[in-house]
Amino acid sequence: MEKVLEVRDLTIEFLIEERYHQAVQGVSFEIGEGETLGLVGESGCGKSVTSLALMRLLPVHTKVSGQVRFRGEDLLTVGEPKMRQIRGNEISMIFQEPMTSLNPVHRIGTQISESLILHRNLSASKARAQSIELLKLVGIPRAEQIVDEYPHQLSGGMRQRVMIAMAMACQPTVLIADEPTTALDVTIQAQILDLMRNLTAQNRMSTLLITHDLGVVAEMCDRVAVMYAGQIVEQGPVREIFRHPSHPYTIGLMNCIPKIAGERTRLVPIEGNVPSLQNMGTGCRFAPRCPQAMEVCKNEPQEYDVGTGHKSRCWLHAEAGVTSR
């Protein structure tokens, strides 16, 4: 499968009290062609910064190392023009709440057709025509009203659909979903996830899925890395990681999912808190929270090979034997 975008060693630092501390370390990944990665988490982890990084959307006083290698360009080292050229074009991105990031004082056609213009030069009368036919597309109900409506007048997954027909204007190559089911109701959030799904299929586009919701990444990936405390402590297939978790964390992770089949047993949370930015420690960042915590675990873990395609940051797997990468 070609790979269409991939990261690699990407660290984030954000200015505290004068000093930087390490947001995001690390972190390496890859999509391919049509491929749907879902990036889990706690909030906090560091799932939204590293998908505003990928879209250079971060604070100007941010450190941003690493690699966003997208078609054989490094989207960390491009200019600004160039980067223009590819937001919101061949990179779109859903941001995670449609009430604050739909501008209230313009109407739903002008904020679609805003793209349409810059992009694919279009004019204001055959945008706005786009723009119609995109809500429709979206499942939006009298899309001839909607578009000279604002955004205050929307319910949240009406707003939700308008956020995703922004997203899909240009038929981006790799769509960034950051928790797009968020604050809906079970029923609204099947059907954007429905539409995501479809949407994506049908152009073939490659999902960068941000979710802390471990249901939505069953359904809608292909492929799962989960984040802690700044670091990808596993990733691989979805069915291999959910029918074999290897890191404490994402073990932890799968104790709290309610299992409807069999015995009803109580629920086991992951005690204690994840770590702010100003008190990672030293060694595996997990290590404070885990029930098979080690001495060694004092040092920084290395990422280990535990299956085909399935990756994960302990030193469970050393003590087994297993090849780190």
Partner chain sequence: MTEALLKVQDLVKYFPIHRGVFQHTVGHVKAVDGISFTVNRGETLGVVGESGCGKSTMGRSVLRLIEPTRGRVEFEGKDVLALNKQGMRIMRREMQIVFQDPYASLNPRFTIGQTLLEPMKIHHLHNPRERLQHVYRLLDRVGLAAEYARRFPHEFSGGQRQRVGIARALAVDPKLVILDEPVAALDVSVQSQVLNLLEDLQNELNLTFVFIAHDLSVVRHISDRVLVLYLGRMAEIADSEELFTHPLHPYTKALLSAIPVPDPDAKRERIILQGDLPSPANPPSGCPFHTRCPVAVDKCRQEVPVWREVQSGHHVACHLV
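The block above covers the form predicted alone; next, return the form predicted in complex with its partner chain.
For this one, just the chain is written down, with no partner chains and no other molecules.
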């Protein structure tokens, strides 16, 4: 499979109280053509920040290092005009809050047309016609009328469909979806996931799906990367990860989710709390909460191979696997 997007050693630092703190450290992953990679983790683990860094949409006073290779170019070093041609055209994004992600004073059609006008040089009337087609594509009824309505007139699910239509407008190669269904109800979530699955499959789009919901990952993704405290602790094919989770954090995560079927057992929580950015200790970042922590965990672990394309950043696998890279 051809690699469409390749992220190498991505490190992101934020300025907090006049000091830089690493929100994301040494993140590496790749997405193949037509593949969906799930980036999963709890709030504050750096998954959203990572996605914004790929698009270079992070606020100023943020240091980003590493490489983001897209079509042989490093997106972190290309000029801003070039980057603008990529955003919304080659790589597009869907956000978590469909309520606030649409501009309240512009019509739906105008907002979808914007990327068509910017990247395809379409006239306003042609862009409008195509906007209607896009609205139909994402399953919006009465598209001819909705195109002239304003965001506040639509429901949450409809707005997320509009966001998807906007993202699809220029038939991007890569779609980044940042918690696209978190703000939606379950039955609406099912609709939106279904729609995304169909659209990405039809267009052979590579997708980076960011979520905190392992259920969504299991349903949507080909491969998974699990993030904890700014690092990827485990990644691999989705089946591998769910069948044979190897990192204690991944295992812990799976054990603390209540099951929808089968026997009801007492949950096994991960004790403690996620460390804050300012006091991230040395060594393995999960060690303070890890039931299997050892002396060696005071040192920083590497990513070790535990199976085909399956890596774990844990000392438990240091012997079993060969250090990757």
